[in-house]
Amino acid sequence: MLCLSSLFVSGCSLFYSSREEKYDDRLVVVGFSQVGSESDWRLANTASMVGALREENGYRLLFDNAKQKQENQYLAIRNFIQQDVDYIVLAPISETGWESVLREAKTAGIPVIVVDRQVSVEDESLYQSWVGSDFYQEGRMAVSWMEETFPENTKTLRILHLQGTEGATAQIMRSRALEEAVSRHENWSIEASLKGEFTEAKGYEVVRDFLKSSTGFDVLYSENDNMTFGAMRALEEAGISFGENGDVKIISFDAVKKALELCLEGKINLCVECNPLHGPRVDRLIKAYEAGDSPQKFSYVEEICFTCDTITQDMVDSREY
């Protein structure tokens, strides 16, 4: 039985001496190597994974937080291995570095499904499938609201960007559609570029020791919510007024339920959504190739955008994260 009590904090990993002690035949074991625990996105996918591949539903899940070290995933990744398992679900820290421990999966041939960010590697066969979000469309969705809130005699646009685990997919591609969107608008700035690792304590530290030297800017560009929600804390503390009737606009990615709490009531300008629901999208993939079919290596999930004028109480009741 898989500790739930412990799982989002601690993780939980059993070991076996063999697998005919360890496993019922008729579940698929499914090893899931999971970033850890820094924000309400990641806890909201984590229990997404654990929903999804639970006993009821034809799975043995070893699960492991790798508590936001990629040698905790290495680690995982081999215990998984050498317990034998059916598949390894992977929700990588950073893009790079995973040739080596993948490549051993491959060679004790057992598939690798990542999710949510991406693999780097040359020989794209070292796993199986990824399924997650275009965090670089992401991006551009934030891009167009601003060009479109922001015409282009608006006299200069100044932005902070705060961003998210450097490495990781979402920080990359997000910041790759925010710095491409400035190259194109002269009389938009990036004041500052502070690393805010996802976590909402870092989000309020680094911009509230920003704050102390700041001239000042217009728009906050905030790769996760829960950063977002430490530079409010900062932004409020400094007495900067922020959201539909404030100085400062903030965009915030993710758009977990309490970030649209915080876009209907007006703190909050854009929410941009990054669906971390992949439970089911993995337990489909499992049964199409536990069924010999072929799904196609990249899913992309589909996503849209709220604002303070668009949203409404019904969808913020509705929401699941």
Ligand code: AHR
Given for the second form:
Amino acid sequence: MLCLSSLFVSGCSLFYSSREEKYDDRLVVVGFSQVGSESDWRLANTASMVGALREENGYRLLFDNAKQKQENQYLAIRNFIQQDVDYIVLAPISETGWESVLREAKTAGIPVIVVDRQVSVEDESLYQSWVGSDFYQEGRMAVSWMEETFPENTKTLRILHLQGTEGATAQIMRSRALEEAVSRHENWSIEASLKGEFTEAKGYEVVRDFLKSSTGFDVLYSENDNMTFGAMRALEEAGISFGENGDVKIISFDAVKKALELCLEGKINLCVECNPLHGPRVDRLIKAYEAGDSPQKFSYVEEICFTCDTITQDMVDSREY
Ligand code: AHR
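One more: the block was the form predicted on its own; return the form predicted together with this ligand.
Next comes the full complex, this chain leading.
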């Protein structure tokens, strides 16, 4: 736990200067390049990875927090290659731009496991496998809820779209599901698509600025919980009511514990789950490779959603993150 919190606080990288220092031959050495610490989801994801890839479970973990910069991820991966790790685990900030560095890992004979968001590369042999969420399906669940809640005879449905980091699979797919739905429904419109970078601070800032000239909207479609928390603060400051009995209905992605609490209070209408607990999944993949098995290339995690009229205290209490 001491080690975990120091990683969070400093965002430090752990590198070893030589093979001798690195090796206790019984341990599998894994270099993990994490996106950053932009959200509660991300912190839960880091904790899950660090928890699963711990020494008592047979690992030596080299962790790097890229602080939301792809260049830092390139640096980390190149360092992992130099350290001659056994596996590289990559949580990519965005889908594109990975060819060169992944080819370097392949040339060095180091298998790469991609987690959470996907990478878009022509040659899929550049990585071994991927595990994460079906972000498009998450968006489809949100759209289905909107279709049920606002039937076809609803006069107009004005949507404020709060987008995550541009080019991240979570952004691309959740946005795609919404945009496709808007093109199917003549009475639906996107009032604005604001870039909130998956952070609470940016979510607050862009919604606050938008509200200065807004003529109103009916739904906030927010691509993660932390942006939602920021947006709720901006709405409160502007005197706009939201949630179950409010003027604006709120859809939020991730379903972290704090969001579920707000859903139970009736402040968030729909929480779409995005499961961050990938540590044990990556552990299983590595153990399978070590045993000489060939697990499937893509593994999607099953997810559900919660609405303010059906969520229970038990659901909130049993939330791990
Ligand atoms: O890629 C998963 C997304 O990234 C989560 O929705 C978000 O909270 C995180 O930062």
